[in-house]
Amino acid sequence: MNTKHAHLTPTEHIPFDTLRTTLAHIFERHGTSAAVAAVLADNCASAERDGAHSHGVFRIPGYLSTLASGWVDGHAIPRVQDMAPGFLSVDACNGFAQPAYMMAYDALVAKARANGIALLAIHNSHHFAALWPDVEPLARDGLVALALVNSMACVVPSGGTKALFGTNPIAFAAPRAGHDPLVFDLATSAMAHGDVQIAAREGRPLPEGFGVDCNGQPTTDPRAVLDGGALLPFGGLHSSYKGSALSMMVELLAAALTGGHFSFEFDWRGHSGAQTPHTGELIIAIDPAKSQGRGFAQRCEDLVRAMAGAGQQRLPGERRYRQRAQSLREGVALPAATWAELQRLAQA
């Protein structure tokens, strides 16, 4: 599905609710329950609405290919276990991580407010989406949130010669007085894997120092990275150990601590078409009201103002919020051919 937004490509502006409903029909008609379809559709449509194109409708073919392969259970009903006053464990039962998260969300918030902090450990799960939607709602509920998820092996550790880590993103969100939450979502690799795929489809080279080919040699060809090559950790040629160390941390917290697979452990070779990594996710929620931070949201705002005073031009997540407002006002912009294909899939 071509999601390139070229200036000369005929574009349609789709109401957000219409896009979300269409995606839900697609998921349900291609192998998920209605409940799972609703969660995945909201996540995917929200990413497209906010301009995160590498995790928006671009992902639909990968979802459908994975469902058709039998690699993931689109009807899985997660099992939530209360492990301790501040610890929830969820077995996603070989389903997607987001429905597992939604099933445990209220309990996570309640535990964080009762104890000051709570952890949600999801395992036996597939995460194929942006990570910021997992933390932004917690910040809107007044909590500080951190989420980590590992992926399939596509990143070479610092000084290594073959892929071992996933892109292993980290997302953080904090409430901000009088404004939308402060949110960031970043890969610990030089760039997100979905952005490499988009670059390959559009014929664009990668920046220097972002990837290696199948022989471990530096390359700017995204197809060489995808065809047996790998991404590098962030930090550049001389500081990739920083991104590599954070990626290692994500493997331990999102996989070893939750009971999930490391990025290099699962084997999907028996499921032709599978694309979703079968790993784990850890979400941490903190209630700032339990510390000296009853004015935490205002302190966050104080820091934001100081950052602006120091010359920072744009906050993390600021562009996303601007795009969200525009999409809700004008409709979500999609190439006309992409929208036609989505409608076809919803009716297939």
The other form holds:
2 protein chains.
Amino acid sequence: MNTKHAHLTPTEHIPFDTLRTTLAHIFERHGTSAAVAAVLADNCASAERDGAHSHGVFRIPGYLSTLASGWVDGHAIPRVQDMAPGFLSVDACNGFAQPAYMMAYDALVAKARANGIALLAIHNSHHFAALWPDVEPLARDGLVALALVNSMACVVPSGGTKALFGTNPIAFAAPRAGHDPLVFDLATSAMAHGDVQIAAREGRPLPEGFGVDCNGQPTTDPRAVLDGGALLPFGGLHSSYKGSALSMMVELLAAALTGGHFSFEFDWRGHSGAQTPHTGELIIAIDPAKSQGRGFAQRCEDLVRAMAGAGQQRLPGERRYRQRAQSLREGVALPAATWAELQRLAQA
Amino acid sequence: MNTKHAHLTPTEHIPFDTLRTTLAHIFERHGTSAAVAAVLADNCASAERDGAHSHGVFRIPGYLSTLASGWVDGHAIPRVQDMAPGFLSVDACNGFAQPAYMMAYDALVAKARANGIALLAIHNSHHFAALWPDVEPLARDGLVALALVNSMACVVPSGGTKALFGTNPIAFAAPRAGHDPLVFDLATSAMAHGDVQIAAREGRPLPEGFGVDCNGQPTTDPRAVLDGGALLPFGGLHSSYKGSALSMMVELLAAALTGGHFSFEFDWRGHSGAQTPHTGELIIAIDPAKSQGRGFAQRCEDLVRAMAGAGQQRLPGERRYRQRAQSLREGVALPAATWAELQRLAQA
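Swap state to the form predicted in complex with another copy of the chain from the form predicted alone:
What follows is the entire complex, opening with the chain shown before.
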């Protein structure tokens, strides 16, 4: 929720299940089926629980605005198609990507276990959430997972002058012996779009080299980036060509390979209020039990220990797990005004 | 070849086949089988032909030094094992990765076409070459390809103080309608190790933020990086954690999943002169013909045109293709002293 005064109100601690149920009511009362509402509410409440604020309840107004605009079909029933022993395709039928993924999840796991590797190609879909929730469950099921999603043109390719790529995140998860899976989720842009929005809301400048304004000039003002400007690919001064190459790969795998739109292809101008990119997503799952390497999860743990031994202070995903434990213990912390607004929306 | 005076001698233009044949003689006369020599010579001559000098004939002394040390088996006969319909494993038997890959190549292509996706896991292998030659042929065969290889501990993980990861490149290739495949090959370190060696040879400083010396202090001196120092992951000041996460993923996929060594695990101290990392490699091939997306290669071409339209000046891989065409037309340009030395080695 982007109400400024929310930051000045006391904090409430909401039990996770209560938050999730409330969000499900909100979705269902604003244009989704009960099935879609359940999936989106779990995803959004989980992000808030884990401290991933840019993809938590902050996103609710965007979801509702998009649903109200008629840009996305909240009642879509995805169509799963078996293309080959290791290749599943889902037409999300202009609905959200997560329900499409859930419909094919068990088949993807079965195919990965039978073949050693399998992929799920989702197209005609809207992804408005964090990407790590798409890979973590696969690692909990013992698989190594990679997910890629393209978004909307807001990133200038290396050496270019015009926004073309999306923030195009890459998420990866691997099972780890005796611990939660090792998970990362990184935008191939210098910054995630949600974090630019949060910086704009809080009036914080961006680091140098992260964005350009509507004239293609470097800027540290997040509002200038959002207002006709663009982000740069990640990589820093000397290596943004690397982030740009990875972003290009995400376009090819998440859009060209799935049958979805590139980040620059969809046109939502006829749907005022639309905020969800209408693109595609690719998920690859690998079964390490088929490997000649013994005990993949133990080897993963070996690497983690070596990383700690080399002085790495924080593992990818570690902060999320710590926040998750705290939220499950104490309830999900929300400004009281935000929680009141969510409850109001759930009744609306 | 790293003879300094080579730069002061005239340039000769050597027909590609002549160069390749000469390199094959060198390998065979310095401890490899004819089969291994043919694969390595083609790889090394191709890199030189394409202007990828850090992986061209510059590597010959390192190959020979390694072979002389007994660290690698130049006569190894790889063992291919079919683990699952989409999962091939190759034990390179302490030989080079490229002959192991070649032995399984046709099976990998067949599995990708039958299943939609397949992977090849190589372990007990030495990779001392560029990675793009491992993906470009798959794209020429109509497949989308991803390759990952770990190397030797020379990169400090994000926030750490000690070298742990290799330069751990990621290579990607996709077929492009009417053109050579779209290919990139990028180190997840701030710089490729071969380029650090070349900078040291030429006395050029590294950019800031690329390396640390043996005390973990920032340095721009390539010799300090090579002499007990380390590289940083790519990403720049604010985002080296992203390069670090990708490097970690390469360790897990190229080593843990294949059954190979992590970059920090092998011990070559008993083999003076050894230079080749004894690790693993993972190659994933996807058949876009199984997709609901029509005409993947045409979609790839659409994206390339949009990238040009957004002002991107140079495509990944473009410089290599341009240099390749020139080398095939005029011969591969080599300093006369280097060519003389190669001819000498071929007789030795």
